[in-house]
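First comes one chain, alone, set out as structure tokens in the form predicted alone.
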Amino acid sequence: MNILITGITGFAGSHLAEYILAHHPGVKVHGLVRWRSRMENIAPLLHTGKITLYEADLKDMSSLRKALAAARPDRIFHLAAQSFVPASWKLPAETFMINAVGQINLFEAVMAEKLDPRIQIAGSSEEYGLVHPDEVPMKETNPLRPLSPYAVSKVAQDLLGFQYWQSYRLRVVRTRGFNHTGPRRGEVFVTSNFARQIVMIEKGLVPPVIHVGNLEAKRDFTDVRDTVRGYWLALEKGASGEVYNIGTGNAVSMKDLLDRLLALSPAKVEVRIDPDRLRPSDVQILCADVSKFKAATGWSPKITFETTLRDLLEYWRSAL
């Protein structure tokens, strides 16, 4: 079996990538990567000769084609996207054009190569965005009322996905990924962000000051070995056109994911504010009910939110 990762530089891309070689030793795994892609996610698979890598652009066409064409996947993950949220805010029309325009152009280059894989969309649960008290925890069904530009390109893709398979029967397997992280989560995220200022803190690098945005917004976090598994499980077990939650049904703020991350450090930090942190409007709550994924796929996460946590610090402590 041939799978195809879009994003495979990327964090859940990786992740991913070192799941399918350890749990499915006959697959090849294939990834796509641009010229400036940061390669060190990977850096380990590199030297396996157990992954083959195409240079290609989701906003480019012909790239896309003649990687389809070389790697021939029966199973798509797509993965790549312009993915924080702030950064939306600055450049809202080029996360659109890579979110919902690049799967477009993923799309049409299957149906160019008249190629027949299972494609799973790694969507957001940013897209329902504003949620009202009695809509939680979030169903599949709730409205979806986004809150960012990076949302909207991810509501956009949602449903791109749908209509290629109501319109072309692309087999097209759509996920609501809930927050996810772990160690080689990128800096801007907030897990990781705080994360990487305690270890600084710890090492005397910088004064004992933790810089937060809104303390009080809420999230589902799942440690990434677990959402991607969920994600391979998607296309091994879900229905095609249909949409799937992933996430813990359990939601933190931000001040107790903060109280946590210090329980497991032995420094002792000011908590400041930072204006340049708070965003124009902010999801209050994100907390998934995961009960249709559960019951289509078998999936349940398996690793605590503490150990995701003391990883997260590890990695910081190494990479630093």
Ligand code: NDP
The other form holds:
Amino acid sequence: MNILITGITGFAGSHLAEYILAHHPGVKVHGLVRWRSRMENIAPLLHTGKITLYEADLKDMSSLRKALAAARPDRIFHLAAQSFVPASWKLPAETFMINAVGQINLFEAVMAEKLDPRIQIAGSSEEYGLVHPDEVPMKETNPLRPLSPYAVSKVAQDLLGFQYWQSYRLRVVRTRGFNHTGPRRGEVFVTSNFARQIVMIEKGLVPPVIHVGNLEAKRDFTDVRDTVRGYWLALEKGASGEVYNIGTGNAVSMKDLLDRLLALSPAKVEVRIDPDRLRPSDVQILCADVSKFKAATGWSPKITFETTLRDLLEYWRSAL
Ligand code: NDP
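Can you switch from the form predicted alone and show the form predicted together with the ligand instead?
Entire complex below, previous chain first.
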């Protein structure tokens, strides 16, 4: 079986490639990269010769067609995106172009090449956006009230997935991933950012001050290694046209996250609110009802939050 991962150089994509190579050895893994892609996340895999890479950009349909024609995937995990919420405030059109229009290009390229793969698209809990207290934990049926350009682009991806299934029988499974984290998480994202700052302080590289944004916000964090196993199961067992939440069902506040990271470190720090880290409108709480995904696939998270945070700190201790 051929599988194609868009966004293979990213955080989740690199973990997904590792998961597939480790657990499904008969599968051939193909990935899309851009000429300027940073390769460090997949560097260990490159040496194995077990992945095949194609240069393609979601904004360039002809590059997508060439890659698809060569890889001929039976399954596509569509993870590539402008994935950073704060960047979407500065670059709303670019975010929409990559995420929404880029996915249209991918779908159209699949159909132009007369392929019939199962396609997972990586939607996000950010699609739910404004959530009322009586709507937590959120089910897939919850209204989508996106609160950032990124979130709107993910709603567009999600609904395009539904529409292409209805209109063309493109076999799309939509996942709404709640926050995932772990080793290799980009340093701009909150868990990794806190962990990196703590390790910088441990190593005496910066003064013992941690800069933070909104510490009241609550998020449902899954270990990325559990999330990508969920993505695999979504295409293995999920129904085409359907949408599934993937998360743990537990929400922790940013303050709690920071305290738990600090408890795993000898560093003594002062916490300082940085107005630049506050968003124009922030989602207060995201917490998943995962019963639909569990019933469809049997998935449940296996890695404790404590292990995830330890591994994240260790990642930064060896990276810095
Ligand atoms: P990353 O930012 O780590 O990775 C994004 C990937 O997309 C990179 O490989 C990047 O390639 C690629 N990419 C970006 N723009 C383009 C483009 N124009 N053409 C081709 N490739 C492109 O994101 P994550 O791994 O964290 O997230 C994966 C997916 O999951 C995303 O769709 C994200 O929105 C979604 N998601 C993530 C969550 C999380 O908590 N991590 C939560 C919910 C959803 P390059 O190396 O060239 O930059």
